[in-house]
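Here's a solo chain for you in structure tokens, the form predicted on its own.
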Amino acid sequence: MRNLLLSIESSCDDSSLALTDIDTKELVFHKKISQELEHSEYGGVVPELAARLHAEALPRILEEIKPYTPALRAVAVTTSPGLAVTLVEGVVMAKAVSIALDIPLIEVNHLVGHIYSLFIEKEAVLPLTVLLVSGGHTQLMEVRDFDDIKTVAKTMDDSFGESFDKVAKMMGLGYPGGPLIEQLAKEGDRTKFTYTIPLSQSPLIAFSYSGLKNAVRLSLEKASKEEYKDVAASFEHIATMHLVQKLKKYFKKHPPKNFAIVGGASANLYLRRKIEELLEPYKAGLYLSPLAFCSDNAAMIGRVGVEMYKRGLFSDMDTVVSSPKSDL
């Protein structure tokens, strides 16, 4: 009989469950129900609506894995960071499963999940320099081992993915903004609007998108609808070059051997191409999550859960709480 780990992800607007084979790391089952359509009319995630939709979707998915119940050996759940009201939906379910089946409970940090999205059904390749770009985070990390992760730079305000969402909202494009801006940018002129690269004169290895976002807002006030594609292209270019510029500065003292981009915004193909170009002189290996696992998903939580199970890193039922602001 298989030894399976159930994983649950509900940190934002994706309801997801997965089953991972503890011995082989095989992804036996994975399902995600997105809430993008429900939130699109608001231009972003409405936490209370997201929580209500999780309460409906998670039990439906759990019903599908009933045949695997005898093989479950542990349940892993995202407990931080994320939206408190949505995290709690997954935590409550995980506790119920743990009690009902008398199996261990495992708390997983969402950001570690993104790192291990690189290694779904694979052995981990470490050490690794990792750039995490998502709707909630932009940070650079040195991942030396499973329990040795150091954040070396992070955003001072908006995240890379968040800035795409906000620019898309300014244009009235809908939510999520990343894919919409990326698609529109393909038709535009990346040099039409000469936005300043954030922190270009600062020696700090840090990120910032609030100023760029404001510059885009000002240009949109004067731009015609026809010029929106040029705004999108120019914004995407500068937002990406900001990352490239800061990485280049960091690499002067810390040349990369293996580098990875993770998080929902890592699906951006323009970003991937520019990072590939940046890494060429270093002959560094580039690791990318499959597009299906860039955004929030339970498969990555399960992959971390397997590592924690093998290390015996289980949680006491009374200590498991959802924590919206827990970072690495």
Ligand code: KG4
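Everything numeric in this text was worked out from a predicted model, so none of it was measured. So that the term is clear: the rigid core is the largest set of C-alpha atoms that superpose within 1.5 Å between two forms. Residue numbers count along the first chain shown, from 1. Only residues modelled in both forms are compared. First, how it differs from the form predicted in complex with this ligand.
- Listed alone, 121-123 marks the only place where three or more consecutive residues have CA shifts of 2 Å or more between the two forms on superposition of the core.
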Contents of the next structure:
Amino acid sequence: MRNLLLSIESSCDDSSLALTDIDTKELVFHKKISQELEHSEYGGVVPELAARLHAEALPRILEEIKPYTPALRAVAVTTSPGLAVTLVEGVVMAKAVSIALDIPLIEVNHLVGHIYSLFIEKEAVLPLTVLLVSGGHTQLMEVRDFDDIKTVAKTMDDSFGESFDKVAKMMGLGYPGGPLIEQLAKEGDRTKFTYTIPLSQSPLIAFSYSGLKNAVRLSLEKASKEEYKDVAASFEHIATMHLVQKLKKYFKKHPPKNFAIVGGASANLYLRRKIEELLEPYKAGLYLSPLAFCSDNAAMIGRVGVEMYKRGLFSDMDTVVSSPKSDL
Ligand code: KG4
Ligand code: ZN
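I have the form predicted on its own already, so could you send the form predicted in complex with this ligand?
Okay, now the whole complex, with that chain kicking things off.
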């Protein structure tokens, strides 16, 4: 019989459960119910609505894995960072499963999950320089292991994905904004609107998207509907060039050997192309998660969970709580 680890993810607007084989790391089951449609009319995630939808969706997926119950050896759950009211839905389910089956409970950091999304279908490659671009985070990290991660740069305000969501909201496109803006930008002129690259004069290796977002807001006040595609294209270009410029600066002192982009926004093809171009002179390997595992999912949480299981990193039932703000 297999030895399986159940993993649960509910940090934002995706309810997801996965089963990972502890011995082979093979993903045996994975299901995700996204709430994008429900949040779309609000132009962003409404936490209380998200929590209610998790309370419906998570048990529905749990029903599906019932046949695997005898093989379950541990349960891993995202406890941070994320929305307080949605994290708790997963945590309560994980505790209930842990108590009912008398199996250990493992707390997984969502950001480490994104990094390990790279290793769901491939062998782990470490050490690795990782750019995480999601709705909640934009950060550059040096990763040696799941418990040895050094953050070298962060956003000072909005994240890369969030800025796409906000620009899409300003244009009345819906949520999530990333794929919608990317689609619209394909038909647009990237040079039509000349936004300034954030922090381009600053020696800091850090990111910032609030200024660019405001510049886009101002140009949208004057732009015609026909020009929205050009706004989207120019915005996507500058948002990406900001990352490229700061990475270039960082690489001067820390030339990359192996580089990865993870997180929901790593699905962006313009970003992928520009980073590939940036890496070319370094002959550095570029690692990307399969598209199915770029955005939030429980498979990535399970992949970290297996590493933690092997090192016996279990948590006490009483001390496991969701902590929305605990970053890396
Ligand atoms: O990792 P993720 O699923 O959730 C968080 O942990 O935040 O990332 C979701 C974010 C959203 O902001 C979404 O707009 C963005 O990733 N995103 C994209 C693209 N696809 C998703 N941003 C830019 N281009 C995309 N193609
Ligand atoms: Zn995420």
